[in-house]
Every structure is written in structure tokens, then in C-alpha cells.
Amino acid sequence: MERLLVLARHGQSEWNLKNLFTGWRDPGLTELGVAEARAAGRRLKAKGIRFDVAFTSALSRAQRTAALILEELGQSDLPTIADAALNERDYGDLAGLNKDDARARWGKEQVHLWRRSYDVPPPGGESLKDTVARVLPYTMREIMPRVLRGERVLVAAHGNSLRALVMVLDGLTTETIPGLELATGVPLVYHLNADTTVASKDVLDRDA
């Protein structure tokens, strides 16, 4: 039985390129993000692989770079469902500000810890902590089921919800999950053992 689950972080956003934080705001992609989505859609393709249901974030980059990517394979018309639990973290006080700025205002120290500590949240936000304790749950009641039964699963989603599955997936710590980064319209394909362990996993970081 084929275990697929494939995550891919949406592709690049207007706020990525303006270097803001984003969180729960929701611009939409730049040129360069939509091409990144049909790159992976490309790279998808190429190794033959289609999908039963994806998965994505209440959020519009995330479901634009889903249905690019469905596009790319032929698949629009694909079970897409969106869902708040696997939104990007809440920057809380953080979003919209330039994180030039951020660090002008906060110290360079403060602002790294917000964005690079596991379990410190900005103001009014979440914790990488509390970003996995919204997406985990989710993830073992309505994801894995349906990959552990056969289907193929797209989660498009973004940098820090993806982040929560790969520190699973992957077996990272508190310690080392902060250092890992997810680039943009990269898909990471996961194919599982009946226990959810890993029995491969390969990254498309290359066009088709």
C-alpha cells in the first residue's frame, strides 16, 4: 500500500518580498510565488505522483499555491480542504511590521528570540509551541487516516504549520526544530510505514 504525504510551503508572498511579518494576514503571491507553485506542481508531475485529497490553510497564498499545483497535474478539480488549524503561526503584535523595524524597535536579541525559540511567543501571538499543538491534533485526526489508508495527501500550507509535521515526521527536537527553514513551492515527499515512521523521504528542490 502506497503511504504518500507530500508538504509544500506556499509559495513566495507579497509580504515575504517586502521582508514583513505576516502570521494570520493574508496577501496574496508575488509573480515569482505563482511560479514557484507551478514549479512544484512541475516537479510533482515529473515523478509521476497524483493525489487522492489536499489539504490547505484558511489563508489565500496557501490555497492558491494548492490549486497551482493541482493545476500543474491536472488535478483541479481535486477534494481540496482548507482549515484553519494549519494557518501559519499568529505573529500576534509582530504582523505587518518590517522586521527591520521590529528589530530597531524591539533589540535584534528580543526579535531573533521571538522567531527563533520554541516555546517564547511574540506579543500577542504563538509560540512555534502553540502553532504544533494546533496543527498536530488536527493533523492525527483528519490527515493521517486518510495517508495511512492508501490515499495520496497534499498539505499546502505554510512555513511554521509545516514546520510542526517535519519536526514529527523527522524526529527533531525543541532544540533543533528552530534552525530548520522550509523554502518556498519546495515540495517534501514523505512516503510512511503503517506506523506513521518515515520509509522515505525526498525533497524536489530541482525544476522538472
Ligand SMILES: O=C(O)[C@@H](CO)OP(=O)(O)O
Second form
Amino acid sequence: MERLLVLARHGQSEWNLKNLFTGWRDPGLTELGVAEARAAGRRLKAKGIRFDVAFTSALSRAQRTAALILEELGQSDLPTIADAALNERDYGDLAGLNKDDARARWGKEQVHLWRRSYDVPPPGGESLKDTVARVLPYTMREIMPRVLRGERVLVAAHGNSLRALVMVLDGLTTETIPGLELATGVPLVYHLNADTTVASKDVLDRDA
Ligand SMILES: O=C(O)[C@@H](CO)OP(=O)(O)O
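Show the form predicted together with this ligand, please, because up to now only the form predicted on its own has appeared in this conversation.
Whole complex next, starting from this chain.
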């Protein structure tokens, strides 16, 4: 039985372009972001991939990405479930600040810890550990049972909510997770075994 789970980070957002911490703020996609999402859909199509259900966050950049991918696949009418459990990490007081300004103010190392460490939360916001603690239960309850039943599932979400999932799927540790960066509009195609371990992982990169 096929147990397909595809994870796609949204295309470039207006705030990615402006280099601002975004978190739970809700900027739209840029023109490039729209093109990236469409290209992701085309690469999935070229692989012959189709979906039975899509999950996304409560934020418009991920929702639009899901819609654009599905449009490219000719599956615009697919049931799509949006839930805040898949939202980007809450960046707290950093949301809306420029990332270079933050480095100038707090230092490169501190900002890197806030952005990529496992358990150092940004002021007033969520660490990756906090993000795992909401993404994982939702995934186990709502997403994984469908994958295990043979439904082909798309999850269009965010850099850090997907880092949380990839950490678990790929068995990354608190030492190795800081090195994981997810590019915008690059789908990760997982085939799972019946016990939810990973049978195969295919990164549909831009030149794939
Ligand atoms: O600003 C954000 O919400 C995220 C994703 O764009 O940024 P970072 O790369 O720091 O995780």
C-alpha cells in the first residue's frame, strides 16, 4: 500500500523578501512566491503525484501555496483542512523586526539560537520544542491515520512547523536540528512504512 506524505514550505512571502521575522503574522506571497508554489506543483505533477487530502495552516501564505499546488495538479476541488496547529513558530516580540537589525542589536549567535536551536524560545515566542509540542500531536491525530489508511496527503505549511515534523520523521537530534533549513517551494516527498518510519524521501529541488 502507498503511504504518501508530501511536505511543502510556502513560497516566498512579502516578509521573507523584506527579511522580517514573520511567525504568526500574515503577509501574502510575493510574485516569486506564487511562481515557486506553482513550480512545486508542476514538479509533483511530473512525478505523477496526486493527493486525496491537503492540510495547511491558518495563515494565508501556506493556504495560497496549497491552492496553487493543487491548481497545477488539476485538483483545485480537493478537500483542504486548515488548522493553526500547523502555523509557523510564534516569533513573539521578534515578529515584524528586521533580521539584520536583530543581529546588530542582540548579536549573531543569540539570533541564530532563537532561529535554529531546539529549545531556546525567542522573547515571548515559541522554541522549536514548543512548536513540536503542537505540530506532533496534531499530526499523530489528524494526518498520520490518513497516511496509514493509504490516503495521499499534502501538508503545505512553514519553515519551522515543517522543521518540527522533519525532525521527527528523519530522526534528527537536538544537536543536528540546527543545521536543517527548508527552502521555499521545495516539496519533500515521503513514503512511509506501516510503522510510520520512512521508507523513502525525495527532495523535489528546483532542478529535480
Ligand atoms: O520569519 C519567520 O517566520 C521564519 C520563516 O520565514 O524565519 P526563520 O528563517 O527565522 O525561521
